[in-house]
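A single chain, nothing else alongside it, follows as structure tokens in the form predicted alone.
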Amino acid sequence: MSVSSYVTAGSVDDVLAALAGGARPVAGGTDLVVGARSGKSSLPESLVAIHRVAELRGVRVSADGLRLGALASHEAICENEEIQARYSALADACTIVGSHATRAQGTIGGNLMNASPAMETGGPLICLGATVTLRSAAGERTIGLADLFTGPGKTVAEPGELLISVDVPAPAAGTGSAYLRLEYRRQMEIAVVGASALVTVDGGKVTDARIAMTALAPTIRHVPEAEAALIGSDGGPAAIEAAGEAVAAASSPISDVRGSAGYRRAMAAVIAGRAIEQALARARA
């Protein structure tokens, strides 16, 4: 299937017209663009693109928290220093999404809107509490993103809305968080496992915890037990294993080229160990 309509989008009016006409939006185009070439899946007869779109765009951190514009890059991302040192996970990600070509054109709007199970922000996002706006002709809505995700590829946005912004709140002192990846080469490269894990440290004891898992299920989402077994503890080993043995135990992967089942399965609590033992030492820094 050939694209049959594009338009260059001014506004976001202009981008939520074309939406209600049947039209798909494209930033980097990252995805779509590979997607087709793969034959993974065909274009879209409609696209409006919005990468001129200036409402869209922004990093902007405050005294409150995040925002960011469903344009942000993950280069512009992961080169903010204030990121990088307040929201490490989500930095972490930023760093390994695809290649320096990659990084520069996709956007976090496409990224989380494509809803792959195997996204590298997802999960950071999801730990660090954040929400996102959808806006459509009839109106707008914030919900949290752990609840955007319904499965492979799909999410609870209706025909119409268009992901505006992402927002995160500011993490308690005390907090470090951190994401890493089993991964078989370092560019071009997707979760075979991710983790990701925020934790709060106050007098030696975590007082909270947030994990998340990657390519271990067919949404990212986060994992109570492994939370569970860190709260109250001192973050020692002890509590670590339990915690990566948690997200092991909660995961239902796939078998395919990359891994099998199994072996994603024994990776997650080593994967998870290690995100967990990071995340604490950059809270106790």
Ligand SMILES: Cc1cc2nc3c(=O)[nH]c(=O)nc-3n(C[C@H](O)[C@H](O)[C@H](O)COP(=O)(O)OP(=O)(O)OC[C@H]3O[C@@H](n4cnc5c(N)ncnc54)[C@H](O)[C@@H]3O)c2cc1C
The other form holds:
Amino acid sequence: MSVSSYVTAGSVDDVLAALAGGARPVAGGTDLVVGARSGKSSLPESLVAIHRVAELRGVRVSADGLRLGALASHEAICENEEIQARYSALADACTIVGSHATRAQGTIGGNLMNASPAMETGGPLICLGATVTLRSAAGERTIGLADLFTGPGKTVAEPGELLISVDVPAPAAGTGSAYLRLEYRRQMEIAVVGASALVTVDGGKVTDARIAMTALAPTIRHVPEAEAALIGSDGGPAAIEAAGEAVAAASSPISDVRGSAGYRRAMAAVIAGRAIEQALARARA
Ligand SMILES: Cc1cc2nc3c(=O)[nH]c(=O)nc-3n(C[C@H](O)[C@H](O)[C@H](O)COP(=O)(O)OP(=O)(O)OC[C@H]3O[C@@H](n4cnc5c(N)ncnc54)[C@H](O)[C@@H]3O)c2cc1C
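Compare with the form predicted alone: the form predicted together with this ligand:
All chains and molecules follow, beginning with the one already shown.
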């Protein structure tokens, strides 16, 4: 299907008006346009380009937390030294998206709204407690990121809703986080299995933990059983192994060209364990 209407918006109001008329937003186009070119999906009949909307740009770190405009690129996020230090799992994720070109062009809004179960940024942001703000001509709402995804390529967003920004609270003192994926090559590959971990340590004990899995279920999601295995523990090998096994047990992976379900489940425990070790090392540093 070819595009019958393409407009470039100059403001959020322009975008919302186009969405109300049935258009789909395109930001960097690295999912939407590249997918259509490769025959994975057809292009929508009506598109509104949002890349010139200034209100949707920006990466701002303050004492209270982090705000990412929907158009923040993976490159802008992973090159930010404050994000590397305080929101490390997110920096880990953005660093390995695609290639240099993909990271420069692809946006956080596009990554989240594409809702792939293998997307890089969803797990880290769920662990970091992110919320997303959606706006339509009818109003605005803010929801937890964990509540955004409903299935592969599906979100709770209505067709007229635009993702405006992503907000992440400042992590507590003694917190470290990490994201790791199993990949067959460094660039131009998606996760075979991915795991995100956030831990807070105090006096040798793990006082808080959030673990999320990637490419292991129809949506990115956190794993309460793995978190329970860590909270209150010393963060030693037994606790890490129990948490990794809990991730494997909670997974419901598919078999495809990248790996069988059984291989993915076995690797889930390994990758989750490594992500937890890395998060603990950062928390203790
Ligand atoms: C070669 C290549 C390698 C890749 N590697 C990876 C990888 O390693 N990891 C990974 O996670 N992804 C990867 N991707 C996928 C893609 O680059 C990312 O998901 C990127 O962040 C998408 O952002 P975009 O701005 O290009 O989205 P677009 O293609 O513009 O949009 C994607 C979807 O989101 C919707 N959308 C965009 N912005 C908004 C908004 N503000 N509000 C509401 N809906 C919106 C669009 O309508 C569309 O449905 C790769 C892509 C390519 C081409």
